[in-house]
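Presented below, as structure tokens, is a lone chain in the form predicted alone.
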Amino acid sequence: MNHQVYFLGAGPGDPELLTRRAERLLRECPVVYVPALYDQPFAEFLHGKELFVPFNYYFADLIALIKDQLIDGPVAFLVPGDLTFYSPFQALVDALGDLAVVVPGVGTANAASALLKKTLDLPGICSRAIVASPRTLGDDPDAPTMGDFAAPGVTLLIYMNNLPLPELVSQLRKGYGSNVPIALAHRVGLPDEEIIVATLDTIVATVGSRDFFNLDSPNPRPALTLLLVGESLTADADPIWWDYRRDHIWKYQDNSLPG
């Protein structure tokens, strides 16, 4: 068995964000595992292929099916976003070992940053960026809250929020201690993407009754909403940092163009 399983970072859902390497490998695979949400946006790349929804199978059955399919050719998985954060595919990669090849993609945080047109670790404004999810923190009495990660100078990226927005905002206010910007990036990269920028004081009223996190839905489907919080979201970069780098870093590099 010489064929391999390619876990292709498919970005947040926009096929134009697929890397050239991922596109080439996807075209070479006769069998593709694709989340239901991605079958239509990637229809051009999936035409004529045998398609499977990975979440329809128990783990052992899925591994057995993949190994049977590998006899006839390579297999691809379209990985929502990227394997880097909160991906359910790690157990598959581990179980397949050397048969698995991971191809990086554009993560949701990257796409949201591009929509905002903001660097999330802006010098002089943000000293660190933290990725977290209230869903994974646990619910025991000693478990941290999102407020424990929030602080002045922190850009917070919140995946898979499962808290009512007023409660989350209350926790964030305790950590930041001020009315910092917050952005709600919904279905980024999909045709109906939406980004809402407000502050901790105004976001609840701005969102109103819309259930961006599927908290009121009996269907536990992913909400596909990323939250970004912190001063970097609306701050302007100080041009002094450009000149500082010019004098202390870039002038020592070979910046000449060939030819």
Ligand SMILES: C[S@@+](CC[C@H](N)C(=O)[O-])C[C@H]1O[C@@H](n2cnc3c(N)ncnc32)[C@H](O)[C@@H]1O
Second form
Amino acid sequence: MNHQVYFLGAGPGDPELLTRRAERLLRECPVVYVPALYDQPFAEFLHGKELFVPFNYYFADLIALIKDQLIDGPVAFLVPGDLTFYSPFQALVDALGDLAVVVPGVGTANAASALLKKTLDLPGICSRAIVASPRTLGDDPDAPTMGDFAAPGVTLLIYMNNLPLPELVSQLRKGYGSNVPIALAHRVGLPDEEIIVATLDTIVATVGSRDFFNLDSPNPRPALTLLLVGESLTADADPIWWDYRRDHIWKYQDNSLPG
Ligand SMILES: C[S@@+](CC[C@H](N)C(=O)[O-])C[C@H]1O[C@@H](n2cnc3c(N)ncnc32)[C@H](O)[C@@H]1O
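If the one shown is the form predicted alone, what is the structure of the form predicted in complex with the named molecule?
Now the complete complex, all chains and molecules, led by this one.
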């Protein structure tokens, strides 16, 4: 039998956010690759399995090890959040080709949106969402800055921030051209989860001396903090859109209940 490698979207940290498919496959795999953050929250699911930390290996050695493990059974990787944005596992998925199966999960953006109880686009308020990270924009003098993505009508999701907060806020202020809401979602899905909602004018004072981005730490790993910016974070949806859609979209589909 040909076994496969399952890249399971593990969610931001809370195993309750695993999909049923990911949970079933995790239970079926005797070998699991677990980034350090996940061993405690997922302990119940990992009991009795052979565990490996993916980042302990060089790439070629890791591929060889996985192929060896596949002889005896399926292998799982717990993918932080989900593969959709900023996943370090893409090269493994590509190298494994048909042996790799990607199972979607709850990304941090989804979990943060749920915490805020806000959809990140809103008719008449925000017409688009942009995902970006200052860490990946590059140092080239012509490289874009976060201010280039900030604009009225944009919800910005900022992963892996590596800029001091006052500098980031000043870039965003220029792009938005006004004071807009900003949320800092820290360790989402973990027991010490925290969300701070402020505005561009107040966030620096609200955060004070707390280092939410590991900027003062010798640890080069990005912090578990997602920033969300834009009017959609605090605006209320206008109920007029419900009736508009009812008149122009929903009435053309079959809305009858089965049975
Ligand atoms: C390498 S990226 C991985 C993103 C992941 N693929 C996802 O779907 O969420 C790491 C960044 O994601 C965000 N992140 C991941 N887990 C988080 C959590 N539990 N709480 C807040 N932000 C998180 C942070 O911005 C962090 O610097």
